[in-house]
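Here you get one chain, nothing else, as structure tokens; it is the form predicted on its own.
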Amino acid sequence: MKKKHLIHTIILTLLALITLLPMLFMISNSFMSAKEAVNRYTDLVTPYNVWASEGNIHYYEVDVLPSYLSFETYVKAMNPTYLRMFWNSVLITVPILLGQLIISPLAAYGFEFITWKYKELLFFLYIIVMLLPIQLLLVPHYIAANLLHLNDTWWAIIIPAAFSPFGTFLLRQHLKGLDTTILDAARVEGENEWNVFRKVALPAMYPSLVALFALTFVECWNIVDQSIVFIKDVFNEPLSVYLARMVTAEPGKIFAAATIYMIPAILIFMLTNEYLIKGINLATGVQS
């Protein structure tokens, strides 16, 4: 047994290492100077990387160390429109958070507690929604968007984002493993359905709560498709759309930039680790 849960564990740190490559990679390369990156990462042939070129295309040069350490980047990379960029996102995201946490914990008590009509029906139309890919969905959120007034704005983004379906299913499968005995003892006890909700169910959900909001972050954070198709002015575009555009404009910049982008999500994760872990284990009913 010991030896099959070391070749398990080797197995699992080589995995875990493979997966870390390319943001190892990412943060050491930021420590390089702009010019080493376009000398390196781009096809412009300069008198410094000529060797590597062959006619007028220079090859790329990957490396992960650079060769000489350099915050020149980082300096570069905190300019005022990347700084406007980032705050888009935090106002971008921080909305949708606030919705998801709000309306996904109402929605799952209402659907496995409440009794209603056609709610399993319903549910199962959540479930299709939530199936679908975002690209599908692009066009019917365009035209309703539009028919709002709401193109070219971030509300097009984050109202279909709040009441995004996962969350709902996340939470409702939670409450599934929920000991209803605790919610008629409190009925009993004269609370309505709102101090029920409020008082036992809403506690008992914290650890999916803490879950569902470190992968909506994370989700929202990254988010590109409905930038682009809803966001006109470059001005009000988040921090991953305008990454995109520095990889063509701006090489020398764009590993300090990343890796500055990917500290949020990184936190994110190291703060919400355990909950995140257990939240999930309660909603699919899989013990650590």
Contents of the next structure:
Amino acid sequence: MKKKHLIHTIILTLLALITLLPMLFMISNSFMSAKEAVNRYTDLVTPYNVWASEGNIHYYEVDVLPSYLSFETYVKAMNPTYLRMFWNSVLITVPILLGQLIISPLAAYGFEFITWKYKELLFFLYIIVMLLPIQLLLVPHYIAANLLHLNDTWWAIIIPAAFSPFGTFLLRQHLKGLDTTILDAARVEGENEWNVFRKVALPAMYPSLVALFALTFVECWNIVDQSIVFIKDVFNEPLSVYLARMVTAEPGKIFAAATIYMIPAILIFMLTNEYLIKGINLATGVQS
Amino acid sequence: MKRRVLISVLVSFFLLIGLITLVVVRKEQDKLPLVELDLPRTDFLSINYEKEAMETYLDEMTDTFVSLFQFDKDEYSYLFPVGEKVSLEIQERSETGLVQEIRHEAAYDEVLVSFKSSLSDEGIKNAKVLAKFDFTSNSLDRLIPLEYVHFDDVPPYVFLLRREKGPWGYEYYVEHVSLTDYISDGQYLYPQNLEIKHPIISSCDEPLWDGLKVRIYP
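Okay, that's the form predicted on its own, but what's the structure of the form predicted together with its partner chain?
Every component of the complex follows; first up is the chain already shown.
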């Protein structure tokens, strides 16, 4: 039994290391100088990487550690364009998060506890929309944004994302496990529906709300497709799109730029880690 | 406790990025050369010009006198288009001539002006023939004050200021514009085939060149 446990531990540790390797590689390589990054990871043949060339073939010299420690790329990455894109990402993510955290609990409560005609049919449509790939939804979103003159503005991304059905689905699944007698008790005590939602259902949804917050943050922070379709002005693009541009335009800075970009997501994950698992478990019925 | 620390770190991270943004954007602006601007003026162009003929001879075929004026390339030969009337002064007598032909040579332009005169053939040959040009334009709206024009190169040039959208608002770039075809009256320069879409850079403490990023007085 002990031996089996040890084997499991070794296999899982190895898998965890494989998963973490790209991130570790990125962080460690962010401490190399811009020149070294260019010499190692681009096709450009320079006097410093000519040994890695054979005829027309140029090899990348992948290494986990830089030749010498440097913070140069961090300083260089913090240029006005990068910083603008960073704040673009923040300004796109925050309204989506606020929208999701306001709309989803209300919609979930309405679907679960309020009786109205066709609610199951509408919820079924919600699920259908949720299951469709985002690339498919971009076409109707684009047409709607065009009609509303929202193209080339962040609102074209923010509005559909704030009304994303995933949050409603997640929270409704959580509410399904909630003991309705608590809600009835509140009603008997004379509380109106808004107070029942605010004082009973909302606190009960807290773990799932935190999970929704974390998942929505990661999704919005890494938004790419919507931005490519809706945003024409390069200076309005989020950092996720700009990073892809940096790979070819400024390869020396890419590791540092990506490391800074990753920090908020890691901090949010660390902050919500406990509730993330609990919230998803509650919503999926693993834990009642 | 752990959550409080993490929230503090998260908030501090965003505050730090905010502070870095302020410093970087400000620093980036401060290191740019500062320029002053002016707009093209709307005014009249007034040119009084005299040119002495190189030689005058009698064209026996047409029985008219022909004066040959030689203009350097940067002179006003374009003020005498073919078919235009020209005021001439021949031995303190006023005559009217007609521009017959313009010959473009490598180093200069030759303008041939024909006229009739009661003077004798010999008299004309020794006379001083002056072509006079008194020109006051209509109101022109693309006049560049001569002090903003740089004559240290051929053709002369002027620096304009182009505006482009940048990550933190508008960015300003120098545009070098050569002035190949122009009229000047000593005060203004009027570019003939050039549309001036941007303001003119009137002064800058540092050397300028095409594409240089600069900042302006607010």
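Note that the structure is a prediction, hence the values are computed from the model and not measured. Numbering follows the first chain given and starts at 1. Just so we're on the same page, rigid core means the largest C-alpha set that superposes within 1.5 Å between forms.
Annotation: Cα of residue 10 displaced by at least 2 Å between these two forms, core superposition.
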